Amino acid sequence: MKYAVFLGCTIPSRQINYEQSSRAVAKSLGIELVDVGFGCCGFPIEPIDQVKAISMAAMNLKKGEEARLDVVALCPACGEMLMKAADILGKDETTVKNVNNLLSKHVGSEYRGENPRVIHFARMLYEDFGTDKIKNLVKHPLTGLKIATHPGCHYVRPSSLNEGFDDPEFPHSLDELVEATGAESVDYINKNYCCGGSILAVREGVAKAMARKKLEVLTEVGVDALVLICPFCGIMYDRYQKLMNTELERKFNIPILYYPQLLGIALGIDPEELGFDVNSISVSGLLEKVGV
């Protein structure tokens, strides 16, 4: 199994533990992640200039196609942007013309409509690799851990771009991936709520309130960790949890793990290879609980 890995902008700069653990897990599973020089997906500027955003995505699609590899994205928003761009460019000739005018002017290239398959890292593990294989490779079952999952907003939405993968209202694939490690996936009332990251730059107070509501529920449920698959969700629940602990009388202590970090423990990978030193909320108690 071999994929072109799309890291996006946030992961290398602010959430390196997600990249580090994903590469370690992929290596352990025999999956090759190839770096092909991708740039920004275009998602951050889409509300301002859609044509420029799609042009940025088109250049990345072109690089994936030239590498002759499926593209696996760690960031759900990046994956959505690439899939959305391919969909629009396949239907709207005017957008193709405008995109190629930009690409020709600025980079001397053009989009020719040959798109690689784009898939999120978690979906790749779930569909291409398979939970049964993961179960068979687990060396350190995480029996006894109560894990809450946070699928986030972009992982399986819009469903029209995800070929019917999972349920956009009640997604379950991440829960099944968690249970493949031997841990218990715990249901809770606001599982599908947004983390608040999408409005952090314009309404920080509201964004923090959105994150705090979930942390309050998870504290009452009594989970060992929250597992997620999006770098912005990681910022909101991990880094901002630490910040909120300095601002509020109520203190939270919920470890936030990217799924590859959880899976890495179960596969017997050395915790030092999984980037736990980058996590804002200590995971030492969780590691002790599972005897690592």
The other form holds:
Amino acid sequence: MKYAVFLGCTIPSRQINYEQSSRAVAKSLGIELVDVGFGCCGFPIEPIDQVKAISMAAMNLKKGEEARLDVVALCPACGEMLMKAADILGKDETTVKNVNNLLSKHVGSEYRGENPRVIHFARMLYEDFGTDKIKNLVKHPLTGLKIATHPGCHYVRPSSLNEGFDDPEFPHSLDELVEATGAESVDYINKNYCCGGSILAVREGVAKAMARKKLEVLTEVGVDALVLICPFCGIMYDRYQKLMNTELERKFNIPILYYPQLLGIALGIDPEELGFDVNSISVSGLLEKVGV
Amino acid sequence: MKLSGAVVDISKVDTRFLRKLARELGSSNLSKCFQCGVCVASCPVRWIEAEFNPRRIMKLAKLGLKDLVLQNDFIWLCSMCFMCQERCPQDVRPPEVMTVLRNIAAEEGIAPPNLMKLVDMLSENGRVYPIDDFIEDERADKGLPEVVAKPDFIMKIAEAGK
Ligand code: SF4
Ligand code: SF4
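Having seen the form predicted alone, I'd like the form predicted in complex with its partner chain now, please.
Whole complex next, starting from this chain.
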């Protein structure tokens, strides 16, 4: 199995624990991830200028197609932006015209319907690799761990871009991936709610309160970790958990793991290779609990 | 009962704004919004910030009341979570409407400065978070492959028309 890996802006600079663990897991599973020179997906500036955002996505789609590989995105917002751009460019001639005006004038290129398959890393593990195969490769079952999953917004929604994959209201693929490691995936209220990350730059207070709500619920439920698959969710629940601990009376202590970090432990990968030093909330208790 | 939030003055309808919306809306169906409020009930931002009301934003936009839509930061508070989009019985696609409204506001220079800055970041670095020497060293230490520090096609697109 071989894919063009789409890292986006946030992961290779701010959340390299996600990248490091994803590469380590892919290597261990025999999945080749190729870097083909992608750039920003466009998502961050879509609110300001959608034509520019779609132009960026279009150039990335071209690179994926030129490499003749399926594109695997670590960031669900990047993945969604690429899928959405391909969808809009396939339907809306005005946008194609606007995008191609911009691209021919400023980049010397043109979008010609390039439309490689784009999927999220977790979906790739779930659909292309398969949970049964993962189960067979687990060397260190995480039996006894109580895990909450946070699927986030762009992994399964909008369903119009993810036809036939999972459920927009009650997503379960990430839970199955967690259970493939031997851990238990526990249910909790408003699991499919947003972390608030995308409004951090608009109203920090609201964004933090959104993240805090989930941390409060999970503290009630009592979990060993929250497992997620999006760098913005990671920043909100991990970094901001630590920050909120310095601001609030109530202290949270919920380790936040990227799914590949959890899977990596189960596959017997050296924790040094899984980037735990970057995590803001210490995972040492969890590692002790599973005996690594 | 306080009605001030519900009553609007339709003498302020902006027909140019309505025409622009009609042109830009693409696959969303703003005109079909029948004000059921399912979007409000589904909204995680509303859960925290009671003043945020996607139903009302749809109503004001549909009526062409541009000044009222843009008079506060509400259109920027939608987190693009798509919960309402999944549940809206009329396939209005509120987050897509928000994007169109945001683009119109940005054109008029009334976007949050933090978001405007992102375009400059992308034209300067080709990335929202630059890859500096420190990060390059950290990546090398961890055995991570080199990435293109400044993708030039992104810089050119971000710079276009500036
Ligand atoms: S946008 Fe949809 S869910 Fe919201 S009020 Fe209108 S019809 Fe109802
Ligand atoms: S997409 Fe925006 S308006 Fe709709 S539920 Fe999410 S945050 Fe609320």
